[in-house]
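Take a look at this single chain in structure tokens; it is the form predicted alone.
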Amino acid sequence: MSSLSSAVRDLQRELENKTNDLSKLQKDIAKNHQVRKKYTVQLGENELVLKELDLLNEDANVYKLIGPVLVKQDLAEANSNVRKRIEYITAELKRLDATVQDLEEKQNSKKDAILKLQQRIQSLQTSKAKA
């Protein structure tokens, strides 16, 4: 009888640990979604800047804001910088997507493990009640 209740306590401790792990995973997923949202906004802004740069004539003046100062920049250089930024942001978005997918798979396996633990605890408590 006491070994049964100690087994239940052990399972409940294990359940608590897995629940804490699941909570951490959910926080990480939420954090990744926030970062992804930020990068998506930046990607949209940079694509808009690229479209605007494509509309300009070759001899147009382009300025870049560096701190509180506008600095004249070559159109080709500005175009190149924006394209590189778009490439970087796209790569970061792909990396974040892979990370989120991995975290969601871990989250699903934790949920399954928690469910199985809950079922084991319930069956032990049921058999304890019958005894």
The other form holds:
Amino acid sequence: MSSLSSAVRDLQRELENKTNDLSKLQKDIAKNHQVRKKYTVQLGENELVLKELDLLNEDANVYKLIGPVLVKQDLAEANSNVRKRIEYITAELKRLDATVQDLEEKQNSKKDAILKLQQRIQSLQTSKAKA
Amino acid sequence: MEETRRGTVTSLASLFPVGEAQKAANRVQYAIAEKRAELDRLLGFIDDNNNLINLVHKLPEELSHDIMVPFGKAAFFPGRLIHTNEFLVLLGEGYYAERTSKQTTEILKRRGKGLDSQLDSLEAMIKDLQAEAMFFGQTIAEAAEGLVEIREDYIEDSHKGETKSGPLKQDAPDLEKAKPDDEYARMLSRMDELEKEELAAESGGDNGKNEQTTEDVDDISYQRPVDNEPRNSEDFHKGAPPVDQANNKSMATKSVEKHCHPDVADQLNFASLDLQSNVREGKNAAKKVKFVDHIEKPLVHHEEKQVKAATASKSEVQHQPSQPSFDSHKAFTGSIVEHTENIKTSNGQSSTSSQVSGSQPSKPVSRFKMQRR
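Let me have the form predicted together with its partner chain next, following on from the form predicted alone.
Every component of the complex follows; first up is the chain already shown.
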């Protein structure tokens, strides 16, 4: 009898740990989604800039705002900078996608484990009640 | 049997509890509200953009403008705008470009287009959500009223055979699985009974009918299918009728054959016609289950098929259980499923053709074609 109840206690502790892990995972996923959203917005903005830069004449003056000052930039330089930035952002987005997928897999397996634990606790409790 | 055949009745409330539906509806409403807010924001942007375009357009009209320059939060001092055709336009990401008024307007217009497309997609989304919300609202109302969902599998046994398949199939799949042999035996006995009854009944009716047939050969073959359509559904409910008809037909065949002799004068000419019409009809009947009036003797072939089919039915019975399940997925429109039927009909037909007459086409003709004739 006492061994049974201690087993149940152990299981419950385990369950608690797992649920903590799960909620952590969920937080990570949510964070990831937010970062992802930010990057997508930036990607859209950069693409817009690139489009406008492409439409500019060769001799147009382009400035970049760095801190409080506007620094004059070469159009070609600005163009290549923006391209690089877009590349970086797309790579970052891919990476984020992979991590999100990974996290979601982990989350699912954790959920399964938790479900199993709950079932075990329940069956133990019912057998205890019978005894 | 008949009862088991009729589908299931589920109250809508048990499928979609009112509370749950209400929750879902609330969620959708919330989503709509969110999208609306976004839409308002977007509309604000578009408005700003348009104002800006107007301003940029007007500024270069003068060489300079007298304005009040904001200084800090609350102070202004008088100043002058010069270089009214030079704009420093923020392209995004900290990049600025020096542009003239005209060029600036172009940039702004391109931005406006982007905003417009966003607006369109948002509106489409809101429309979708509203449709969803309407659906939930209706469901709630219906569930609250205690509406009931009645589901009845569409069983197309009718086509195959009036014969055995009718009643058998109609029993819900579970029933069939449980005791197919039993059912089958019952069916057979029932068919026997019916056959007897019909024999008695038909001897009277045949003569009149035969004459009619000859006259209306075309009409009949053409009309039958149409007439039968409504009946089809009825047949399903009754279950038994198909069997009767099959029997009737078999009897009819016999009687027809007899007839030929007495009315030789009238009928000799038509005999061939008759035969053909019979053939056609037989097919129609077989495929469609249209058990027209029992007295259709034309269906001679049919009967024979059916009887044979009955013997063959065992094998068919076995695969029948699976059919109802896919039947339910098919549209409830009565007659279009041809694959299964065709197979069966062809079986029946081959036997028929050999027996009845060489002239009949032995391959299965599409039901649609037959109807057209």
